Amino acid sequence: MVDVIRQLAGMPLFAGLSKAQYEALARIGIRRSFQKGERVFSEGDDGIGFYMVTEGRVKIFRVSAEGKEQILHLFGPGESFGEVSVFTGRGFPADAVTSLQTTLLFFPRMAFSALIQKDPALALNMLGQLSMRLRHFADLIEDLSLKEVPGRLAKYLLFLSSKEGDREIALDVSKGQLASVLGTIPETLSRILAKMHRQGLIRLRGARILILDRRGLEGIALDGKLG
């Protein structure tokens, strides 16, 4: 219980709440464990509640008629997903599958709804969180429709390296997954990485990428073109 409260306090969705609020949340949260590759829910399933990642990673994605998948989000520890269905009352809008061994905290819709009704602060936090997500989607839409793949890739690499504060990036997803995040296919990604390497922008070492020319990448991220 104390454990759960500490976890809750570290999550953006629930930042800055009171002890009583955390206790109330901890009471309604249910722990669920998954192996790597297990399905949490499918598109169209009833949204009976939402989830929060305690450890591991969850992939949220859509699948087209031809079976291609576009990853919408990769959620790690501290992040939550599935809230949308709690408020729209409709089914889940996408598929969710774990991509690592994962532990989640599940908040049932009814119990959570009751909680939020009594607690504007909680509602405000959630509004902020959903707003951030909208912003993320707006960015993704811009990238997908305005930029070419090299631009998206450059942007993504710079983002990762800024997060790690290092020039050496450890890809913690497979390259196939990365391709899907970028809205393309593994072959194209592979070719572009090779080309960036040939141009001295990056250096490839398996699942690690070393940034050699940050300026060059920034240029590509801006106008989306690779010589």
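Predicted model only: the values in this text are computed from it and were never measured. Here the rigid core means the biggest group of C-alpha atoms that line up within 1.5 Å when the two forms are laid on top of each other. Residue numbers count along the first chain shown, from 1. What changes on going to the form predicted on its own:
- Core-superposed comparison between these two forms: the Cα of residue 194 travels 2 Å or more.
- Residue displacement note: residue 185 has its CA displaced by at least 2 Å between these two forms (rigid core superposed).
- Relative to the superposed core, residue 23 undergoes a Cα shift smaller than 2 Å between these two forms.
Now that we've seen the form predicted together with the DNA, could you pull up the form predicted on its own?
Coming up is the bare chain, nothing alongside it.
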């Protein structure tokens, strides 16, 4: 349980809770292991609970009527997904598949609902996190509909840099997955990365990217165009 409590304390969804609250959460969390490419749930499945990633990565996506996959989010260690089911009891709105060998903590809806009825403070961080995610999806819809691919990529690189607190960031997903997140194809993504490199905006170091001109990237993120 000590290990689970430590993991929960490092999770934004449950930041700043008391030891007793972490212990209560740890008692209802169920550890589940998945192989790479294994399905966690499908769109429309009953929302029986939500998940926290302790190791690995989970891809959340939807498939269009034409069979095109659009990745909505990639969740890594410390991040959670499927929380909407706790409040609505409805089916999951998208598919979830592991991108790597993954370990999750599963929180059953009924058990978690009982906890927050006794201690409403547990729900406050969750509501804040869900609000942030709603804003992310609103931005994603806006970017996909209004901005060109260079603008989407620049914004994503700036987001990663802010998240990691460093000029050098790690692209820990494949170019195919990143292209899907940005609503493009890998060939186009590679060309734009190479052009940003030539223009001195970034420096490519294998799977790592060093941001050289943050202001230049901010300009591209704003107007969506790469000169």
